[in-house]
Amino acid sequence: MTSPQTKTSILIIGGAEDKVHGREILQTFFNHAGSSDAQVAIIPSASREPAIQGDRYQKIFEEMGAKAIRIFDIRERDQSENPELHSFLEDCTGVFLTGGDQLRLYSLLADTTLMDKIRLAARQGKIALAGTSAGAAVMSHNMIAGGGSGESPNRSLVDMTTGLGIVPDIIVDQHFCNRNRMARLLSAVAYYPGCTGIGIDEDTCTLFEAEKRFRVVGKGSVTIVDTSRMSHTNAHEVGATDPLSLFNLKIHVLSHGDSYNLRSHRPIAAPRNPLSKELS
């Protein structure tokens, strides 16, 4: 007998969501988090600007009508032990991971007891937990940590690192199609060609709501890179700057509603709308 499958509420958004208008990821985030019994965590330390960001989403959280909201302004590694924190935790529903860079945010927060329980309660479902832009990257093991854009694959395009391991079998680049990292991401799978490479555009978020499986939610798509069978990568044996070759990947591009299972490697269409005409 199999166990069931663990439900989540893990929401890894490619950056610049919509803060304004809609606000259909934040909103999402803020329904899985409790509605209005939501007490949310903000953790703005990726920023250069915490106060800035952290003021800024929880403005947007009074709006939705969060019930607590606590800012965990977290500068220097010590002020994650803060017992006000962990008390506040307890309760908390939400999580959220603000923009800024993502190196900064996981030399603040790997390997401590807050972001222990953190991930914990993520991975049980007990809390929802959502990070964008350098709060989408830590989210992987393997981290992209900076690189560059507009080249053909290869070993120097990318900046490799250790993430915070919360979705720990992927690796996440994100203003994807916004910043032209198609190859960038290539480059990454790369070295670690047991990892998905899952690249999120802007105002668009992979929404996991059970172990292994994401649906997309968002304005924008989400680019799959599915290395369970390719067959060569000269990675190891050229130079830095030489171009990389990588057989027999396999590319999904996701768009709002559609779904993918990262163990099977299947994308799922969205449901369709009885009104759309079916495709010749």
Second form
Protein chains: 2
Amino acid sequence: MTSPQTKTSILIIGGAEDKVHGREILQTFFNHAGSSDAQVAIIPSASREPAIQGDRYQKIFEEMGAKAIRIFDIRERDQSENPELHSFLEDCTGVFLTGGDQLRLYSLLADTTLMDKIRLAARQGKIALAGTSAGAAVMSHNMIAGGGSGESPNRSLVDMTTGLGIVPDIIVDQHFCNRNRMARLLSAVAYYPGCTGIGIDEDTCTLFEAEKRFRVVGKGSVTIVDTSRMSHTNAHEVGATDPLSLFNLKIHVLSHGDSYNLRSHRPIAAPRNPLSKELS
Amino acid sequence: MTSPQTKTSILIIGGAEDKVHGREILQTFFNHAGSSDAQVAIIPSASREPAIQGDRYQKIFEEMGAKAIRIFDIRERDQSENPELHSFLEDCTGVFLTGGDQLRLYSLLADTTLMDKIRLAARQGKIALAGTSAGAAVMSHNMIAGGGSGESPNRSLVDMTTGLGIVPDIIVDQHFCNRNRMARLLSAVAYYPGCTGIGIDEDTCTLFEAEKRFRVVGKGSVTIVDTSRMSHTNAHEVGATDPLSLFNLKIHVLSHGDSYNLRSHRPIAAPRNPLSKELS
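What's the form predicted in complex with a further copy of the same chain like, now that we've got the form predicted alone?
Below: every chain and molecule of the assembly, starting with the one above.
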């Protein structure tokens, strides 16, 4: 299932990943981090309860048989300069960003040397990097900081800010179908039409094994909003709470095993199940 | 605003239309029904409280100055044979279907002579026909009877049955952004790929003034899901609760004044506001 020779291993998880039963997504991260050779850093800084979050993931990766685990319990920016963390990072094979508040995570980690090292290592394929919920949102450069639901797409439905920019040219939203976030993702891409919107359901992730290509792993779906052929919008003419018009968006709903190429804007279907082939 | 010479006047309303202030949608229906010459039939049969619903709309159309109003309070199928209703229908200029339960509405009206007359009159442009919420759902031939939300698109998320078939080749969903119904509309079109999905927000409607073309009126948006170029789905290979894959759907988010042509699958932008032109 894992391919140790892959260049990158970045997992953007839609939140509420299974922590008890099959643990498919966490196991995928763990395998990409080297399985029994894994040396994992857990960063619970998004959370207001970092100790609880850190312990929770530590136990899981211990049970999986990690070689070493360290919780990077950064609650103030200058804690990121702790030499022990930098030392652990040298032999680290996987970094996991927990859920919480993406603004908090960003304010603690952005532009720190530690984060620069993590981003570089992830891009170079030296570590597997995973983020769930807030840890997923922060992966993009243009980040959804928050917003509402239950309304027609409109500018005031989404708060945009800057993220850590691990994967460029995308806007991530999480808990996607679960929390009625289509309208807010549409509102986001209306103002960043160069970005591909990626809505990730709970217990579902996008696994980037190459710079611009990902595969879906997990129980739910990943909704792609491709604005590259958008022919019309009123986004820059209307007031903040007026409903938006957006013509000619392409969307793809991807499920387990499907892939997507961000460069060509093309989805690729999962290899067909031989059993279902017989049935059809 | 109204064009009395138009061929058809069918309003599919996403529910919760303004009944107090501007009443834009109800006024649009009323104008299309002939304004002060309007003779309106209200059918509250979808509702479990038909008397309350009927009275409510009766007061509104009275205030607007209708020439005649009659509540078709059909609670049993054979009540639709009442000659008084058929007599009223002869000079009727507008029929309004209230909200409630679309299955109830369907079971009371489907295949009755009364409904056949209403459908024919609407198609011939002799009456304005409006339906809100349940009254909107029932307009399509393949009708969403109910379903869930908060899940990835999957077959069990939507219950499909037969509607009154006023407007063919569409599947209507209402309270759309308001109640997180994107996933269920996607689930519906996955199994009826010849149909265009139309998700209508509250206090918003699609006004058909020609057989295959509508304009958006109201406060929210109308989301079009065009499956005509869908390149892949696993819909017929997976189990009822497995997440669906749907590649290459086109979506358009339309707001007030925008139009859509169901034949060409093309959206048309609202004429531009001269003020916003100056600003841009």
